[in-house]
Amino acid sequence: MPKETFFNLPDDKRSLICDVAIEEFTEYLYDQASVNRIVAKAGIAKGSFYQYFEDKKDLYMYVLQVIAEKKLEYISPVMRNPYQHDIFTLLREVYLSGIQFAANHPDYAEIGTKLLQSKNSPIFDQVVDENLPAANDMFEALLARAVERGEIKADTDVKLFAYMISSMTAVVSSYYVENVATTYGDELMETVDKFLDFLKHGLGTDSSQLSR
């Protein structure tokens, strides 16, 4: 996390540093991104940068946190009334809201794409490790509710499949970027639907249906 000195900066200066960082991580993979370019574009001394952040990774993780908070604004309305949807429709709506977010914020989406392209870098493993527990908790809650409602098999190992869905989400995204397209379009929803069909036939009861 940024140091207290960063949060003590005037709002406009904090926003400028964040905007410049987003621009840098949009244009370059994490390993290729440069603190020198960031401080030059932001008009701050390199020594000042290290008064605000421990290092480039600290700044990068902060940018990802900012993006995650903004993305949550898109997903929250879907999650607010989960009983309106069965588990598979709800998962699809979550993905759709994520795609809408990417379409409306192409710079954020590009940072996500570049992260997926860096999956052989230690930063990818760290981001996944830090975000997986929260994703596991969300999917575990959704699956437990689906069991109660008879939408998925009663003997479903909720913890196991929550972990699998969390992990598979990154796998599906990686597959899409590597084999379909590097931008988020209609093809992404087609890829997601294949993934959801797989889940439905593996977990769903005969009465569960995936809305399209």
Contents of the next structure:
There are 2 protein chains.
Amino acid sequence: MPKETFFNLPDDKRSLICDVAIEEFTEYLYDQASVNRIVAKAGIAKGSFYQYFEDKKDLYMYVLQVIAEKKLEYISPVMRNPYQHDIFTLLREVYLSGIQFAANHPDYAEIGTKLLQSKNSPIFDQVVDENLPAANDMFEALLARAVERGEIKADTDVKLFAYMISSMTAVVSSYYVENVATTYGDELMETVDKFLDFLKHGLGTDSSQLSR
Amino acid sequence: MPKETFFNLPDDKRSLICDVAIEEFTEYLYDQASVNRIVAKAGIAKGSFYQYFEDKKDLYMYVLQVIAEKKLEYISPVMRNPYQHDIFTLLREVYLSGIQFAANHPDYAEIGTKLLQSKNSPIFDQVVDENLPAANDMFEALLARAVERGEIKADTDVKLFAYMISSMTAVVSSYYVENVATTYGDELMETVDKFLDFLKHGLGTDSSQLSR
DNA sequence: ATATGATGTGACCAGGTGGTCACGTGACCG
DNA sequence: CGGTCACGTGACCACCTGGTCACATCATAT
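Could the form predicted together with the DNA be given as well, to go with the form predicted alone?
Zooming out: every chain and molecule, the one shown earlier first.
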């Protein structure tokens, strides 16, 4: 947690520091990110920085928290009542909100991606071990329930595809942002629907005659 | 390329240096990897290192080349005559050889993964820009041909799924190595076949098509 | 025995890192 | 006015990095 002094700062200065920090963590992994560059860009003295934050980790954690709060705004109302919808509807919402978030805040999304890339850095264990298995477990639970309900094949390897699906959220997002558009639009729906159809029916032609 | 002096070294010393380097690049991204640690672990003087290699990049490139040579041993004969097989057979071979390689040489595979994670480091452009779009383009060509042949749906977004499939090679491999086994075995076939079935038919049951 | 040339060596360099600390500055208060 | 106290400051610290270089070592050829 940043120190009191940070929150006492005038709003513009505080948000400038915040913006500069986000810019830095967007461009560099945690280990590469430089406090020296941050204070230089923000135009504050090194000493001041350490009066606002305990250390580099403190700043990083704060930035992650800001991002998490932003991301919360994107999760769909549908996801709050998961038991009322089938798994493909839920997955559609998950991917939609994920891509929307990535499209509207590519910098924030990039920081999240970078965090996942730091798997071997000590910082990773301290941050992710507490928060991230959550995503995998959630997909596992969703898939298990979908099997029970007969929404997906009974012999689905739940663990394998929970892993695949949670990995693919990042892949689909980055594809969309890199290749389709950087804003929310009709193409977004299209990309997600293509992907959802793939999840449901695969790429093969034999099953497509049933559904299309 | 390493200097002549490196190849003049007695075999055991040369392969020790090579092993230590691989160990280092397995554990750290290129930027984090430390020449100081490498020479310490290998028990050679700093100055000697720079008599064997131009610089850190030179060593890294050499290690990558060793890995690439190793990986070549794994590509299936099937892939050498791609036009005789349907796309799912080809993909099966691609994933099989990818996982076999990762299972037999987890350290080598890890270095490859780490390279892909260094997307923003200057080293990435120098290495990958020449070699990697290849993978994506290959999948794109395979998919386009599969569409022509009627092996997959006519309206498949070739670019999107070329991207997905090439990303998923890494995901499937890492899942297999982390969660199933670290050696080649029957489970390998099982994992790949599960995944191939998913690519072909999707996760959905025949009745779940109602829900969209 | 001497000379030559390739190879081994580690102190050293410039430049970076995260973090500290003694001191300045200035706003408020009695 | 003097006192106080929160905040601003940048020189400084120890430590690390990739890379260099003058010198030591040693096998071979003469």
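Numbering follows the first chain given and starts at 1. Under this definition, the rigid core comprises the largest set of C-alpha atoms superposing within 1.5 Å between the forms. If you're wondering where the values come from, they're calculated on a predicted model, not measured in any experiment.
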property: Core-superposed C-alpha of residue 82 shifting 2 Å or more between these two forms; result: yes
